[in-house]
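Presented below, as structure tokens, is a lone chain in the form predicted alone.
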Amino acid sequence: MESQKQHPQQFSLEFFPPKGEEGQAKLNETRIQLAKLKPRYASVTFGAGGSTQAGTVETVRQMLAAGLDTAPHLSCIGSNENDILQLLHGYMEMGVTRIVALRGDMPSGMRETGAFQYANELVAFIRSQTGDHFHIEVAAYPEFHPQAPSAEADLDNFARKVDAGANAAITQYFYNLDAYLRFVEECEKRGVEIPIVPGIMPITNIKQLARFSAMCGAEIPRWLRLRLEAYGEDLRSLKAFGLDVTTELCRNLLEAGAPGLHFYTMNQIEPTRIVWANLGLQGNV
């Protein structure tokens, strides 16, 4: 972690582009309330196949209005270079100087990946058409990528990714401190020492959590699942414990050096804001 501990610790948040006039409203209470925790920048997702990139930037565009700096997440799968060419220059045009590159999942019945197969190959393409106008996070995985043949293989596409121009990374989020702690020590053996900032999810309900979790590899411990599905139905007492659990994690991380927090708010307002008052942070001033 020796590394880690040189970076400034920034925090940020992640949205992603409502649907409908309800979600619309929902999201634009929820930016207004968690802007005035003074994030470092707010990220922007998009859906499977870059299918609602469209959302992604009218989204960034009124998040940038508002003030925040914002970061459009950028899908390389099912892409052309023509397309991402037209993305970037409209991003750099709108005042975007933060990108989160990513290889995005394949949709369901696509066959062909596109002009790119891996994000570094995306970071690489950023780079060659951009130079440095973009800060480049790339996403990282403590328990590494679900679809990666081996843990060795997973760090070494990591490092290809840094090595292509990366600026910082995010990672999946994960419930096993150690995961993380052990996937920055074999990052700095391969010499990799870009910021490695923790993805968090805070713990509000078992049920989607676990959903989320099948989907995307990351695991749920053994003792947190069997102590959440054990609140059945009280589920403002699954929530106090599930922040509780969250909050340790966080403070864990920042006293073992991690270079900040990034947020996945599910565009709630309360969880994300209940853990930072909780870890008394007073935001990016």
Second form
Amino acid sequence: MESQKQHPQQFSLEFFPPKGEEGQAKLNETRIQLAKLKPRYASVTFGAGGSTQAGTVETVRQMLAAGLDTAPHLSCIGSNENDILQLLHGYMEMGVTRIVALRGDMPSGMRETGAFQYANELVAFIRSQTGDHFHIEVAAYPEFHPQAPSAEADLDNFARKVDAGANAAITQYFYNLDAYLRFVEECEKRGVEIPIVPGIMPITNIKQLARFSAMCGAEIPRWLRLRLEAYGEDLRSLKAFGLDVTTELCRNLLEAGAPGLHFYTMNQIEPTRIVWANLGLQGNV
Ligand code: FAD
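What would you give as the form predicted together with flavin-adenine dinucleotide, now that the form predicted alone is on the page?
To see the whole picture, the full complex is given below, headed by that same chain.
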């Protein structure tokens, strides 16, 4: 973990573009409340293939107007160079200086991959078109990407994104501390020393978590799944236990030298606020 300890710890929050008036009102309140934590920046997800792309731009605009340093996610699958360039120029005009560069997943029904096959190509394209304007974050998978042919290949592919010009990485969420520590160690062996910030999914709901985890390849350890399932309909106790487990994971990560935490807020106030308070985080002061 030596490579990680050299970086200052940064704490950031992720949001998704809301749907409808109710979703917008909820996000407005969440943004107001979580801005008080003074995160280093907020990031806003982006749907591949057009589903929430306009929503991302609008949400980024709102976050910036509220005084939050904001990083749009940008996924490239299904896009051509011109689409990406237009978004990049639009973001530069808005004052955006950070971007989370991703491949994304092909929406069902879409066949053309477009100009970019993998995220390393997007990172190289952003650098070639905009130089050092953007601080580029990429995705990392301590438990490995579900489509990777092997752990080794996935690590090599992660290193390609760094070679292409990524400044930092945010991980897929995970509940196995060792997976993260080993991943960082393997990166160090490849000479990769950028900050690899753990992505944190606060546990509040077992059904939703199980569904997400099956899709993205994040493991819910057996002991944890059984404990969560045992709460049945007692969602209050499940949430209290889940947030304790999340806090403990974060504490262990920070003690091991992780360069911060990136919270998947799911546009909710309480889970992130509780874990943040449990950890005594000061935010970006
Ligand atoms: P890549 O780094 O391109 O990797 C994808 C797969 O291809 C891996 O298996 C890798 O091993 C392999 N690979 C990579 N490069 C090569 C290469 N050169 N040659 C051969 N194989 C290669 N999705 C969204 O649609 N919108 C979002 O806003 C979003 N935000 C995310 C934020 C974070 C922090 C994370 C961790 C994921 C996010 N995702 C998002 C999901 C992400 O788009 C998917 O996990 C997607 O399947 C992979 O994206 P990637 O950028 O990691 O792809």
